[in-house]
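Here you get one chain, nothing else, as structure tokens; it is the form predicted on its own.
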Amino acid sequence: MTSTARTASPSPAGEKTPPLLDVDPYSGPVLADPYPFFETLRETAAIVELETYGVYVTGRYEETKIILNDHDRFTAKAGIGIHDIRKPGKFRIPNRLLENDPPSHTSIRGVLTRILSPIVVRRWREHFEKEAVIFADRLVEKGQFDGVEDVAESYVLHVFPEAVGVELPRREALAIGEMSFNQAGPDNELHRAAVKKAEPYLDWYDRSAERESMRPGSIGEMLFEAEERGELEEGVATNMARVFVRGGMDTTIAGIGFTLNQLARNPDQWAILKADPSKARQAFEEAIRHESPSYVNFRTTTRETELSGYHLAADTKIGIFSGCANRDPRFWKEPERYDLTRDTAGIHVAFGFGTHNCIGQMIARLEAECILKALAERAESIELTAEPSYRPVNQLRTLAELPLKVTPRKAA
């Protein structure tokens, strides 16, 4: 592989170069199976340098937390991949509400925030219960479906178009999504072969976010309402529109899909859960904590800057990895264990943590407490028939297929 680590300079008094890691995390082998390369991240240093790309890592949780919620010293503004988007060559138009830092960010989080309350939440339950029940008896009557396809992925795109405001057909959603998230890797194959695939499906992403295209009373919607009364810039509902089609359901389906595979595998947490449903929304926070959608999120240092004893170069994109750091034995304990009676939700960094945790966050929630409650209430048991396989995304840990199997119960 082609290093492009940048020369060491030489470190202040007291302060350590960050070690260098010649470990590709965009690898095929790593992708698959991205555990081992976690243990050796957090495990070599608390920053690392990775040597092919240049770029500060960390795996680690408490490191994790401080660089995700110090905009002053690591900025989202260059972007939240891998290539710094203000740089020649790199740009695109950013993201207003991730790629962004307070007071811009702030302002517009705030619209954002009124706009997703918990009472607007509330409204959707309904809506979202009445369709897992409807999904949920379907699939036991079935008995034998895939995870991912059948329930992810089917139930996510038919209930969060309501929420959301806009049509998102499978094929073309997620085309579009599995760019965004190679995108923000580096060009590699993956990356090529995925702007290939959504070369089709541009013209409807771009129909997708205009004002016309949302639904009354949805999410895009009230964006739209929200600049045209001058609380957000021009441009800001298109951009945050276009953000919700082209990511806003990805995550939500690696979670619940994550959470099916594990418990199919541990019967006694299925037990746990079959004995209280109520309990859905602590299996799939547990699932996200355990085995993370997001792979790896950068921010860039805004300046020469110490953490944990390292120093670290100005103008240096620095990533973490959320999955690296959700399992983090410094922190968690017995980390590798999935326990869905495990105090995770608000602690985990799977949705982000601190100004940017993740704005949609209780749509997902509700989204998969609905569907796992419903498949719990009518399911005895679930197994797996085969072994799951992954799809391998620069920027997303996401299931291809989990082929399973359940039991109704008994009549009472």
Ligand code: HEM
Given for the second form:
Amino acid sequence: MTSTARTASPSPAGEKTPPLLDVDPYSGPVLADPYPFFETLRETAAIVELETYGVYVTGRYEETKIILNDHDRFTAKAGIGIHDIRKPGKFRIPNRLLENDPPSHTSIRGVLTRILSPIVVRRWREHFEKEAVIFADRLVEKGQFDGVEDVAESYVLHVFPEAVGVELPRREALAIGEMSFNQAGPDNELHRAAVKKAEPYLDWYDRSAERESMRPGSIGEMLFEAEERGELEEGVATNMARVFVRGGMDTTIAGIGFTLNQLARNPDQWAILKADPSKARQAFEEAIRHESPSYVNFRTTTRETELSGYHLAADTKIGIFSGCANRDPRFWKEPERYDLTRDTAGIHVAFGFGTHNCIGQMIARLEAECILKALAERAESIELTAEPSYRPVNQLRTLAELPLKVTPRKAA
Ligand code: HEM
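Starting from the form predicted on its own, produce the coordinates for the form predicted in complex with the ligand.
Shown next: the complete complex, the earlier chain at its head.
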């Protein structure tokens, strides 16, 4: 428990205090199925205070966008996890891009935007597509496989590290990812177990983002070149290479898993994709709207402020549950339904919104599009052979297993 010591100050006339909610979003049952909590959160109020942790949270679409687009009142500098990383005992090295505000954020983001330009990303397309075809041929021949381990993890861990420029052995990469997404939550058993699991790989992790480990022509190498030219402060290239690995791997794996799960559960949607495999990107985009990998990200109030009629205390964490906002019926029609024809790209908040919206989203889309399209071109049907299971992680929603069966396309 990380209760925030808050100095009580009376709310100005007309402003209400956010109601208290006695639910722990990091408890086992809620992590296993957060949707009943999401509904309670959205329907209780626009902003509520979580009694267990003394933090504010929102699950509504409108407030999510307001908070994420206002770094002046809601800073990212105190960390995007539940702890204030500026406070004694809670310090950890911040993510120099995400846990930062303009103007410093703007100058780093400018350099990264140039490095991740559409031309650079387009150059990877050919390679990603070629590899996806090899994967899909193998999967269809196999017939039965795990959508997490054999598709999402294997494909992402094959193509993504090459683009970032680092070596990512599977066991090491998955252990570090799990530690990182648990670290942003409370100091619970999940966090402690993940740290223990990752401990043997911490030295490898330190070395993996050094200058000499970067592949030529990769994002990593371009980051170090920008640092050498003085465009990035010393230390930012290493920090960013690590952030790309941590932030871009598990999220994309989760998103591809969610898409396969929904396609297998909804034969009408699979039929749409099979008829036109170029809709693979839409299938992915709607899947991460319907079930969002990023569970909760925090900002911190910079002063006493008001939001949607609620009085918020200064220096207090406020969490945004993007998967909850992505099903807010105030904004979405039939939000529980997976409908790949829905117009979602740039509208859902699975990639965040505003100042810190995901800078790697075109890479995630490219990976997902390539593997899903290759599969849709080769498989006639896709179905679940058992119910999927979820892996509990404090700050990430992701699948553990997704047992699938596909049949090969019938000759035309
Ligand atoms: C489906 C896959 C992905 C999802 C769901 C996702 C989600 C997000 C979200 C929600 C944010 C905003 C966090 C906040 O505002 O607190 C974000 C930011 C970010 N993401 Fe992603 N991400 C994905 C893939 C990637 C990839 C592939 C990369 C790297 C190549 C990446 C790198 C980043 C970085 C560096 C930021 C910080 C941007 C900034 O502060 O300006 N992400 N992502």
